[in-house]
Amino acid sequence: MTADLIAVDWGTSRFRAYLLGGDKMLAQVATDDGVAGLEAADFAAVLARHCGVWRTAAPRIPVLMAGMIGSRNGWREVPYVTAPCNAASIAAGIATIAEGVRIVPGVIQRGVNGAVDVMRGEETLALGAGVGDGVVCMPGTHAKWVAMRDGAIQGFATFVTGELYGLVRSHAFVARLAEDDEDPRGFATGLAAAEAPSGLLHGLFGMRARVLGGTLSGRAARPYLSGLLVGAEVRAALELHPGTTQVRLVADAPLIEPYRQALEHRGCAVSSVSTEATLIAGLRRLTT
């Protein structure tokens, strides 16, 4: 099998690279190379390191790079492109930044009052996401809804979800309460409590109270954290898209569970693919 193409996923805080050959992985390659660990004079070392080989051996195959190795704090910051857009859009807006090195832009989004909303790495996953009218999920740190119609990007909005867990779970009073032999079962209460009227900064708060109270136990405070925060993520997204019935799910272990409870909780059917295969798939929509 000839190799035709490396594609490139340059985040934040790994670097992965799929030696592709027609629809078959040839090799790859991930690392803790992140962008944010790198300074502006490393980038091509570290792409010549990890894939010097493969481009040895077919000098004239292409790479192409998807992610945060496009932003202000990337190899080169690439303009975003305007949402709604579609792969044409999104190919056009593609940059050269050595001899057979390319990088997909990101996506912007405008709305009213000013509000604004950015995707990097994201457009490629929902373009390879296989849904040409629906909605697609992509858990995270930064997890973003993406409206598709036609198998292009219509609109999409971002929620801190995982780094808003990630911050409670070890600065804020949870970090007292919480014991590590955790009681999955904390997970559907704090979905539950999602559903509340009195929103999400009051369950926060209700989280400690139920432990000092007694009817949560310290083992179930992480899960109901997660549960809550997971819940509040997907009430708001799917109020944003009404009459949403079934969902793609873009991710891995052990995120895909807690999204699937989620998204069951609020009468959605959920389908899933990987992170990896999407994004090659999605690669491969922008060089077609």
Given for the second form:
There are 2 protein chains.
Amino acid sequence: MTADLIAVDWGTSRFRAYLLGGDKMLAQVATDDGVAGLEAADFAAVLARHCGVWRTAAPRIPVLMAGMIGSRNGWREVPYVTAPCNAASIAAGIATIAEGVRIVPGVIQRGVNGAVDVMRGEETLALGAGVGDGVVCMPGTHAKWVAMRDGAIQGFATFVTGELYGLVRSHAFVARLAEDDEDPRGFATGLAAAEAPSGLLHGLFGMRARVLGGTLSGRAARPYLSGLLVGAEVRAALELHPGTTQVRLVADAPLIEPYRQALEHRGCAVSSVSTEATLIAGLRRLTT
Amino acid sequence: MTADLIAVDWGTSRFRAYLLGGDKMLAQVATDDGVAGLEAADFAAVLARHCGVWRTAAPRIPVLMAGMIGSRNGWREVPYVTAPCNAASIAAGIATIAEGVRIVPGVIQRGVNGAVDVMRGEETLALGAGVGDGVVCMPGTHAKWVAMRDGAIQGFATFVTGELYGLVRSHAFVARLAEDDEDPRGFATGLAAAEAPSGLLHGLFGMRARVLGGTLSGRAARPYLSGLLVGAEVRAALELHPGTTQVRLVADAPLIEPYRQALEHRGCAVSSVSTEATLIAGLRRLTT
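Output the structure of the form predicted in complex with another copy of the chain; the preceding block shows the form predicted on its own.
Up next: the whole complex, starting with the chain shown before.
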């Protein structure tokens, strides 16, 4: 099979490239050359270093990139496309930044009273998730939930679940209580706590108070934190989409199982697809 | 007026002592000798350093202390009294740790499914807040809301509002966006955002997205964060006490105004009292 596309997922912390030929993946590379660690002058060199051999072998092969590479701190800032939007309107916003090298735009959503949400990279995953009408969940540092209608992006919302987990886990009151050799049963306890009307700010203190009160072990503290935060995210996201009974999860291990558990806890059926396959499918939709 | 009590508020980061004679405050001292910075062997010396002159002048004067001084990391761990509890049951739990030196116990609350909450120091403030039946709000690192009935503590809830504000403000996505010379109008924007059904994890990302989308200035970012967190706390706390139309706020500047604004935004009338006067009134209730 002749190579016909280099698909690139270039995010804050990782660079991933795939040499594609029709339905086949012919080669791939993944490195830590994320946008956050690079200067403006580095991007072309990083791409050449990782994909130069592929491009020499197939000089006219297009390179299509998604992710934070199109942000203010990336190779070039590509203007957002406004939601609602579909594959055609996103494709129309693709920017050519060098010969044969293009970047997919992110998507911006403007709500009432100045509310704004943005994504870069997840618009491509949403298009590749194979959902015509329904809800796509993409866990991570900044988890995204996208509502799809007729195969187009109707709206979306971001939750800082992963970032807050890292912050709280590493600092202050939790760090002092949590023990290693984690007891995974804490996750279900945290999920249940996320149902309380007293909210997340109370649930976070509850972790500390339960350890002091002897109803949660130090080993279960971090899993409790994870369950509380994922539970709060899933609960709030489903508030935005009442009546949802199934969710497409775009995730890899170790995030699949916690999200599956949290979604099933709220009565949703879950079908899961990998980020790699979803990204490739999304970029393919944008090139046809 | 003869001195008849040394009232001490000894918390995590601060030591405050008041020499009292009837209704009069005869002298006071406030230092940074909080529990967090001290070892077990230090407590007696710190008390002697700050209050030794008072005790020499009035050798039999009792010292009554409230706060984290009675915690595991304090002078001695004083067992919690269980809520619901009143002045008499809390007074019965007071521990004598040296001649004439006593510590007020904290309060623990046990709920369903292993839920626990704890406080040390705020039980004394709640007793001193002058509320027979109603809700007392005590903002801070770990904000406490106490429901009073017939002058007794019926139940309470803790919210990690202050701690999370400090964490998020100092780290990660907010720190990169926020600018000094703060624009206080961001607070009202954050308060309004706290009303959204999408919850706190979404509202936190909204701060970043609004700055990127041009609807919030970098100078308004930290006030937005403050409004979002205080708003989320007040909203959740009032969920626990439906029908509340007035709240007693035990606070000092600069926390009075943000909480007043958030409470009034939710339709609550606010009456505010200082922590100093409230602590003294609470300790007085425990000594009669």
